[in-house]
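Read the single chain below, which is given as structure tokens and is the form predicted on its own.
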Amino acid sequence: MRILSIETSCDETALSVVDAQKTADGRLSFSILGNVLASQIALHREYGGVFPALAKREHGKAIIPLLLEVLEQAGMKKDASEQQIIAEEVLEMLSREPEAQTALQAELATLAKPDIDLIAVTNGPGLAPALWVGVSVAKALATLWDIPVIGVNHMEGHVLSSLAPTGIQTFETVPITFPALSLLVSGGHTELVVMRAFGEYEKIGQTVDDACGEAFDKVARMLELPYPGGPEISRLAELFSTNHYPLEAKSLPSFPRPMLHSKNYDFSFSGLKTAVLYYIRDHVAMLNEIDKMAIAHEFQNAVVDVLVVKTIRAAQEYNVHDILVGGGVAQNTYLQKVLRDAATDAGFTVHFPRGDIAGDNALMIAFAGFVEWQKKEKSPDVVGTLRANGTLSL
């Protein structure tokens, strides 16, 4: 079946047209026709952190475009042999998002109905506006077109994402044996989920108070880095490591690994993040550059202490053979490197997303559209019914 995927729900705009079946022996075979994607990161910069208002608006003025964009790649833009009317029950949909409304009216009435079986979206979790933009769309083209929609949980997506081999359009699922181990971990999500089956998870912990990806971006903040800061505190860590600067032992920051060597496989980084702002006030008067590299390096090592004990640990107790890294943070090479090396000392397989679609992307809502499509046995959601759900669970 063909699917169109969007995906809303943070500062990413992402669409793409995917060819997906499962084959014979139970694996997922896809292939790529159109993948685009218009990043906010810019625009958000100087606000250090995502600002919804404007993620919203955004996504409403890039959305139709890239449908268009999608489209073309595909080979599916073509012009109707007559211009369209627009439904008002359409139009109604897009109420509250008006870029959206007016580029679809005018950019879709010309359009001929593409050939396209499943609509799958983002409906949760990220941020509420920015997630309603995908959904309404979504649910106006489901209803202009005819197509069955069906609303997908974001996380179920970076899950499925390490399954793809790097650098093919078409390709078979990394093959995995059940039950496996996920280990998510991004800008609002840090989480242990045992996946049982394609489309069958337990979240066996997570994060208490601030995710990884969140505690990476407040502390670069402190660092004076720019936004995103996951990138900057890797790169200045990396410097640290392999510069060997000489610094006094007392000078060296020290900080805690929480909830380390807990009983259960939640995290918290709140208190760490913390430890990092009062080092800076009690031993640092102006920071300078050997300092946020030695800050940067060592609270990179705690957060990834915790992450990879815990992770091995996990899949110790779950009897799992496979471990999937999800999410933006698993882009980090240190994480990769510390990871990788303690897995294979213990006997397991990781698996770890491509570039591609380590971030936010349509492509792995595609993904897990087509697993929920399976599992719900191509029952489609009621499109009246779908909702945003900036809360939603895995």
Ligand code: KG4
Second form
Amino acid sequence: MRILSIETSCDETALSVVDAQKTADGRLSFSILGNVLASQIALHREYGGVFPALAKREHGKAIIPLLLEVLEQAGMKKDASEQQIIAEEVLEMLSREPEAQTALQAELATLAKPDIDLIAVTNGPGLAPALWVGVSVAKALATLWDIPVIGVNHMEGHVLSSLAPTGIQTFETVPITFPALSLLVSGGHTELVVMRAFGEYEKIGQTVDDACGEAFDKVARMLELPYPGGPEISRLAELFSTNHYPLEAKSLPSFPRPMLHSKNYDFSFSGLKTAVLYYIRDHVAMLNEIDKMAIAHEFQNAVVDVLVVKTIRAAQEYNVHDILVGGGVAQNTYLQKVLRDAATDAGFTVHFPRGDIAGDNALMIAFAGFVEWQKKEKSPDVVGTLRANGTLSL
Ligand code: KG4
Ligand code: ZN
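Output block for the form predicted together with the named molecule, input the form predicted on its own:
Zooming out: every chain and molecule, the one shown earlier first.
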């Protein structure tokens, strides 16, 4: 089955074309035919964060050119034998996305229908105006080409992203044993999810306030670092731990590990963020580079301590063998090291996403789309009922 996937939930516009199959032993087999991504990070950096209206406009500008590019990569961009008239019904679906509407009308009238069987689109969670761009374009294309469309949960994409082995275009998912545990750490979510089978998830814990990536971004702002803050904090923390800087007369920062010992699997990061704020207020007159490094280092240690302790405890209680990590914060090398070591000691195997699909991307949406299609094949979404939902839950 050939899947066109579309992701516009936050600040990346991403599309992929994937050939997907199920193997006899229940694993999933994928061949990547095309994969493109346009990041808006440079634009949002100027404002210190993602603005939904700006994100929506940028997705609208980028999405049809990226569609043509991904079809070209997949060898599916062929001219139609004669120019088609794009039905009013199709254009109507893009009435709120003027840039995409104009581009679709101009470009797709001369394009032959590509050899695609299914469109998978992220319909939540995320920024609603941004999600709607992908969802509206997916609906318009499904109608134009008369193929089914399926809504995909962005977080299911992050769960599955660690199952793609590194560096190869055609692969079977890494073998895992069910139930497996997934730790999801992104800009909008911090969740522990038990995965009982492909497509069967039970959320066992989540953040009660800020998401983990959001805490990285907010602390980075306090340290006057650019958006997104996660990679910046990680870089400074690493510098601090590999050098021995004198902290002048100051005491080293020491931050709390919120909910480390709570009986449940929930997380909280807002108190930690406040502790950083108070430390800066009380101990730092003028932030210098060494202060920033020391704070980044202790903040990252605190976050990673909590994530690792709770993940290992959940893995023990739910008797899993495999731990799947997903979301942008999965790129944090310190988290990778500490969780790998702790998992090895406790007898678990931990899987991190390969570098190119740890952040938001369209491949993970194709993977999740295929999983969801197996469940829904007999009753696919009707184009008219598919909606974006900013707070969609796993
Ligand atoms: O999954 P993602 O790309 O987008 C969402 O769905 O939210 O996650 C983005 C988040 C941002 O908060 C960013 O600061 C964080 O992932 N991030 C990191 C690192 N790289 C990205 N956090 C910590 N360490 C990193 N190396
Ligand atoms: Zn994400």
